[in-house]
Structures are given as C-alpha cells and as structure tokens.
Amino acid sequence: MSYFSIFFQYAGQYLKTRLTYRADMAVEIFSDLLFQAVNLIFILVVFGHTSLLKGWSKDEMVFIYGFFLVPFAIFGAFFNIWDFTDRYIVKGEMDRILTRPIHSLFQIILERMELESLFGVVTGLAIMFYAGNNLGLSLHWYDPFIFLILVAGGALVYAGIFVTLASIGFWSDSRTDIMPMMYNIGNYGRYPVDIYNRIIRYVLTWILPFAFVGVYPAAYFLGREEWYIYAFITPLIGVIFFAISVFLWNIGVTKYRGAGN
C-alpha cells in the first residue's frame, strides 16, 4: 500500500471523526480566526501612528501577513508535533510507532494532523486579496504556479525547523523543550526583516529562516525586486532544511532507548 493511499485513508477517517463533533471543530476554527484577527489588528494599530515602516506601507504589511498564514496553515495541519518529546518519548508512545513498517515521522504526521487548520489558507488568501486589491497588484498567468511553489517552500521551512527540534528529544527526554519559544520566534517571519537589526536579520534568514515563510516569498508578488533572489530560493531553502531535519530524525530514531530504559 502506497504512502499516498495510507494518507488519504487516515485523512478520511480523521474527517469522519471531526465531523461527528462539529461544534468542537467550529469552536477551534473560530479560535484560529480570532487569533489571526488579533495579529491583524496589531498591524493596523501600528499603522494608525505611521504611514510607513522602514519603507513598507500598511497594505504591504497586511499582504505579507496574509501570505504567511498560508504556509503556516499547511504546517499546522500536518506537523502538529509541539508536544512530541512529552507524548512520544517520555510517555513511551514511540515504542508503538516503531513496531509498524512505515516511516516513524510519517506515522506521527498522520496521527497528529489537524485538517481544520487548513481553514487558515482561506483566511490568508482573503487577506492577500484584500491587501493586493488596495495595492493595485496584477498577476501574470504563471503567478499562481509560483505562489504554490513558494508556499510549499515556506511550509517545508517551518516543518524542517520543528522536526529538527523534535529530533532533539531522542537525545534528551526532558519534558521542558524550546518548542513554545520557537513558535514565538517564528512570528517574526510575518514582518519585513529590514525592520530588525543586522543580527536578527541574519538569524531569520540563514539560522532559523522564518523570513522565507512570509516576507521573502511575499516580496515577489509585491514587486520588491531587491528581495527577488531570496524569494526564488525559498523552495531550495525549504527542501534543504526539511531534508536535514529528516536526516537528523533518522539518526535520532537509532538512538531511541525506549520508555522502559
């Protein structure tokens, strides 16, 4: 049985389960919308006191935020591994995962998927459409394809960073990890990197490349030619970071000692 077939079977069963409790799913979607609205309001409040921020207008900032929501929603739907160490290492559920003849990371992705998070894609597209309309942006026939490639690259960047962090759990089974802090750092990718100092820009570009989730790929559609090179290497950065994370994961699995040791 192919991985694609397994994925769609899991997704189908997940949707059946979630639709059984539609009120819970509706509350979760509403909570996500409320959280996204708060972040959007923050941007609007900032621009209530200034017309430009380091040369970026309000609508450009809103557009970047909308773009950021799309790859972030895909990441949130399929890489919900923020509690990996506690659940799978400390509590021993990794033992169960390793008894099955399917790649362990793929199994965890299936178990922890939250498909309702994909609603964030709709929200992000709506925000982009609103801001793009205000900016008078026009699209070429090939831009939707470039958009899909850049979104995939951004989602892989996020996935690569957090799978790498989860892999640390194979060497350290401490309940306390840096996942929550990293989620907060990831929020910096929603804003143009040139509003930060040089050190933070470097970190957000090459160490923890959250800038490739939001501002760099969005810059292509905003016509910011000075950022084009970063926009076009977004897929490459995503593939590299995700490949490194899977490599570290595979090594980590060989170091796993089991819950009874």
The other form holds:
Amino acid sequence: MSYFSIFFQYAGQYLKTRLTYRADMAVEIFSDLLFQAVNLIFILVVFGHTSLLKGWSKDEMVFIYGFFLVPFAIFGAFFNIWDFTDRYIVKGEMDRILTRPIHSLFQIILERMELESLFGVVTGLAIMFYAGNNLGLSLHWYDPFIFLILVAGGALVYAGIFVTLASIGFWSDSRTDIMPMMYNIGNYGRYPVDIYNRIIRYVLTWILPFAFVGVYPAAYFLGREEWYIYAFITPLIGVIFFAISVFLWNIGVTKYRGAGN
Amino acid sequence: MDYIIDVKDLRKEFTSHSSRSGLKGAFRDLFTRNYTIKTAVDDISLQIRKGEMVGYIGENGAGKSTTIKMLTGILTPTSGEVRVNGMNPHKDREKFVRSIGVVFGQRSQLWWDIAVQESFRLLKKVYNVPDEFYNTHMADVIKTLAIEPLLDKPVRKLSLGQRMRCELAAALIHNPPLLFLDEPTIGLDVLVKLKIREFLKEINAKYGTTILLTTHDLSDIEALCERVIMLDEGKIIYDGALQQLRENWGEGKQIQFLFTEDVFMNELQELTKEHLVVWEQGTNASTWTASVENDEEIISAVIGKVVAAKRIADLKIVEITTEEIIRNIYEEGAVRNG
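Let me have the form predicted together with its partner chain next, following on from the form predicted on its own.
Following is the full complex, with the preceding chain placed first.
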C-alpha cells in the first residue's frame, strides 16, 4: 500500500519537473514516434513484395507489432536500467539507494522512470485497431481484461531479462555490450516466430522469451488457435522470469562492493 | 544490551584480480587470473553507547568508509558480528535504515533538479513520517540550520555549504537515534563548519542522538567528540578519550627560534646538554625547533641559554597540536600506553 503512495508521489514529482522542460518532452515523444514509424514502414516494405509470410498476412504482422508496442512501452517507462552498472555501481550511487528503507530495485524504478515512453501504448493501440479493423476482428467483453493480463506478462518478461542483465553488474562492473545487443534481440519477438529457424524459435520461447512480448499473446487476439497454449502461459512466463531476476538481484545486492572513494 | 553499536571481530575483504603485463599476459589473464585479497577491515571490535559522539579517524584507505558502510548495511561483512540499534544492518536492511540517518559528504541524498522542500517531501514519504511529527520536528530543524530561505531553490543552485546544511536536515527527517556522518565538513568554510558543529551538539543534547563521525578535519573531532577511534590498515590502534590521547602524547611544548644567522645542531645541543631537548631544523639553517617537556623551569632555562649565546630575531612557544599527535602515532604505528 505504501509502495503505491510512494510511487504516486514520485510520479507527481516527475511530471512536475518534466513539465518545466516541455521542449525536451516533446522532442522525446516525437523521436519515439519516429522510431515506431520506421519499424512499421519496414513491415510494409517487406509486404510490398509478398502478400503472405509463412501464412501470416500483412495486417496480422502489423497487429503483432502494435501489440508488441504496448508491453514494450510499459517496460521502457519503468525499467530504464540499461545504464545501471555505470550509474549505480561504478559511480557508487547504489550506496545512497541502500540507505533508504525501500526495496533497492523499486527505488531505481522510481528514480529512472520515463513516463513519456507510455505514449507508445497509444500508438500501439491505434495500430492494433487499424489492423484489427482491416482483419475484421471482433472483441468479446472479456478481451480487454485478457489484453491487460497478457500485456502485464509481456512487460514482466522484458523486465525480467533486463533486471537479470543489470544484476550482473553487482559481480562485474566492467563494460559490456550485452544491453544494446539484448535490445536488438528483443525486437525479434515482434515478428511471428515460425518464420525463424527452429533453434532461434526455441531460444525466443524458453531462454530469452521475447516471443511472449509480441507474437504469442497477439496470436490470441488474431484467433490463431495453434498458438493459444503459448498465449495463455504468457503471464506465467512473465512472473517466473521476473521472480528469477529479482532473486538474482537480491543476491547481487549482498555482493555489492561499493565504489572506492 | 545498552550498546547502540556492538561490533565483534568485524572483517571485510575485497578480492581483486591483478592483470599481468603485455599481450601475452593479457591472454593468460583470460584463462587464469591472479587474485589478490585485500583486507580493508581487519577483525575490529567496538561498542558505542547511546548518546555518545565518537570520532572515527584514520588515513585514506585505512578502512573508515568500509566500516561505516558495513554499519549502515550497504556492504555485507566477510565475517564478524554487527548489531546496530539491535538489528543486523544487512539482513534487516529496509527496517534497519529507518533507525539511522546518513550523510555522505561527497554524495547527495537530495534530488538535483527539484526544490529542497520537494526533496524533503519525497523523503518524508519514503520514511513514512506522519504529518504532525514532520511539521513540528522539521520546523525545528529548519530553524536551527537556518535553511528556511533555501527551501524553494533547486539543489543544483545551492552552494556547498548550503547544500550540506540541507543534507543534514534531510538525514534527520525521521529523527533517527543514530547518525552516521562521513566527512560532513569537507570543503566547507569555517563559519559553516561552526554552524554545523553547533547544530550537531544541539541535536545530541536534545534528542540524545548518537553520532559517529569520520573526518579528516581534526578540529571537528576536537570540537565535538569526547571519544576517538583510530584506525590504521584496517585495525583499531586507539579507542578512548581524546583527552587521554592528548595527555599521553601532547605532554611537551615546542620552542621555535629564528636566529639572525645560521647555527648548527651540535652548537645547540652543546648549549642545552643539561636538559632533555630534541632539536629539529626548520625550513633553513637559521630556524630551529626545540621540543621539551612541559615544565616552566626547563623552558626558561633552555631559552635563557640559547638567547645568551645566539642572537635571535623571533621566538615562539607552541603546544603540540592534536594533528601532530596523530601524525606521531601513525609514524610509530601504535599507541603507547600510560
């Protein structure tokens, strides 16, 4: 309960500061939009040459991309931990975090949130409605609730993978390029996994389960029954991966060495 | 148990790998690494009672910060027992840190971009301090530290002295019974230092706040602490009253002579051979310092003899400062008893 009220206090403070730098915020939202547009154009260009890709139509692909944007936006808004090692371990900011009576990961989420990324939710929904309309998809009364649960699962998958990577920083503070690489791999989840080779499909499902952020949950709304089982275990995978990452994080905190001063 | 800090055989080791030289060495490092274990804190034990103000001193790298970080729950000890406020700092971290306040001189607790009072408000929420208590208690702290006019300024626009006062206030929002201060006066001017010392004395008297202070500035310790703990290479080499330290070590006086011409060591030694005098040359051959016992007769006799034989331009009698005492202790590496 108090974590909720602390969250809103921080969010309020965040908005207050951001609104004083309105230009920055506009630029950020604009660059996000541009990034999303480029990705969408890529899909459209591919389908300029073919009408079906392993049985997936253009509108289905666009729909999956739209779905992917929603959990990705939520992840981006709250888990800005790609520079965790540099900012908190090397510079020793973790010292300060650890002298406060809130879970350290939660504090970092609060400090690093970037609420303007949530704008991606709007874009994602718009793309889904557009593509869904073309496909003639119909909504059941319970679909919005399932949507929320699947989105939460997808965001947790992302968060779990990146928190795990950030935890490595507690053991080794040397620079690695794993984070940007992982952002790239994450993008594979927004295309249907059956277009990939079997090994990649396996990796994207069970090792780095990015497929649970895009294609699997979206398959439910596209009525692709062969993928339903994957769609329904999305929340489970999300919770498991996130729980593992928090567990690793907690061990990592006991290994924290502090920055020498 | 009435100790607020109770530490037994506390030890912290850091392992680091040393890299071999050259390209060949770098290749070998890939497969086998040379690990070296550095002991930052070497089996120390100490107890601090409620309401004490203790100075924790030592040279750079002596293990001060590492100890403080273990006492505040930031680092996990390699071995040993720590009880602070009746809790194990690392195990019960989130509960434990509610009972302490921390100020790191080189690291800010406040948010850089937002007004000081907004920072306070966030911290109030984080520590879950009730409104009523916050209003009366913080009004008092703000008044004593004279930071009222700074409250609506963002932290980045404050001077170091102003910021430090705000940091102190921030550390006291939840009125902790134990306060850790790591170099709180580093880089501050004399007036701000005095103000901060006054304030620390005040909260110590008013709330019985226990304070553990590390500093390079011994005048802080002299002004505040009755007890000092000295650390060298991870070991405690002195734990006791500051007064005692002065009595054991600072018993002598120094007489500084400035002669009108160059003089030699053997001449001076010849002049004062009846007394126990240690002569030391100053910056050049005409300035000399005589260290003698603190006895009026000896001091007078030494001055009389020297002045009768040599012409002097200046003369000064000084007491040995705490700083010199500490330096002497570090040079000898241990504290002599009695």
